[in-house]
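A single chain comes next, written as structure tokens; it is the form predicted on its own.
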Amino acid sequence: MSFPTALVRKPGPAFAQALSGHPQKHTIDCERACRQHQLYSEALKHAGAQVISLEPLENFPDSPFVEDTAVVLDHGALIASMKEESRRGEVASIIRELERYRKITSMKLPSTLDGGDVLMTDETVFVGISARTNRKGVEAVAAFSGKPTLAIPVLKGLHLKSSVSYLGRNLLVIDPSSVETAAFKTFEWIEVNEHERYAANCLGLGNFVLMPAGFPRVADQIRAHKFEVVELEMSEFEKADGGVTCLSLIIPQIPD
């Protein structure tokens, strides 16, 4: 079994002010979020990870939220060019980092991507047209991938990702009534409900997935494909508008 290697960002005092559309945003707690955030890494480490911490950056509160800076695959890295100006700033340090693992390639405007409309499968790249990804955005994933690349209309939700999550084994969980699904009827579905959107975010490493908690019916139902489940208090990035795949940015093991 390969293990990957797990970029993360703890959150600073600016988090409370990251970018959200949601009703209770103005209640972020930055301590509880940091206490959640440690969780998140220890959970990463439990799933065979290798975690790299890095430092906050107090200009930038969206910067826990690294999955949004990048696409990395075996050859290399693909550097967002992220549609919301304020968010510019995070991807230097971020570059510095995947430069120790991959060779790093730069998207440039009026392509617009964040990493959490990517959506990797053994087979196919998704990328979700979104508030944040535009379809030169996709193009540029898709001549950088390699591997057959689909746009996926994002209906409700910030991200592809806020609606889709990729497990493994030809299994995703998804909530159909957000995105446009007629590209994903070859895999199996686990299928959630609007009081469960949130859960459709979650994380497969391996045997592993971490989700968030408070979805029993969803655990369960993961638990019933044989995976490990993990799962996670998110309360306060669910406030920030960010899911459990948003705290990391995951390097793939090359292959030997």
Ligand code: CIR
Given for the second form:
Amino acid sequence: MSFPTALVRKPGPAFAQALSGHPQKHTIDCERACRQHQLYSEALKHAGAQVISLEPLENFPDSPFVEDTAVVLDHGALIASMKEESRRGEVASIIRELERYRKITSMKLPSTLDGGDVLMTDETVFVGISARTNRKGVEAVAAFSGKPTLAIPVLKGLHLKSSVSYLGRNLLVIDPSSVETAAFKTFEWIEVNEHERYAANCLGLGNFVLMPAGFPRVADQIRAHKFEVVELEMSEFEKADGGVTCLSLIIPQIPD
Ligand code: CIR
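Same protein, the form predicted in complex with citrulline (CIR) this time rather than the form predicted on its own?
So here's everything in the complex, that chain up top.
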């Protein structure tokens, strides 16, 4: 069994100003977001992660979405070059944390990348070409990872992982209307329909899967694959265009 470290960052009052295209973005409730975030951190611990909880960054409303700031592998951490001006400053404090665990490599403009576009599987890295991540960003991930790396056009949604996530054991959860499925044909997958789209973003951690509450059909299908499912209220993060994976930066335990 592996015991990863998970970096998380609590939402503060500035979270109400997070970037979002969600129609209810103006109703973000920061106190409720804090409570949901607390339960999220507890779920990570329940799944065996050691949680490092960073304090809110008041100048950076989107900073709870730590996943976007870096790609962490066994041999090092690649710091993302985030396209959104308002998010670029988030990486400084993440670098200070990650330096304790990994050698740091930083991407530079004109390459752009959000970590939410990076889908790691056992053999292959899939990187979304999206509104945030460009081809040079994919090339930077390919050079860094040393693994086969494929660019995947994101047809709908913010990031690749808004539409597909990897649970482990060769199993994906995918919204086939948002992403070409051809590249994933060596995987087994669970399909979500258009009403279940938000459940395409799940976090697999060993035998556990953290997923948003309210999608019982998807949860049952994941359970049928012998994962233990933890369902989480995510309403305030959904209103900020964020999902379950976005709220943590997973630092895998290096195998002995
Ligand atoms: C943003 O627009 O950048 C944030 N409001 C949402 C980022 C979500 N992150 C993720 O999916 N990895």
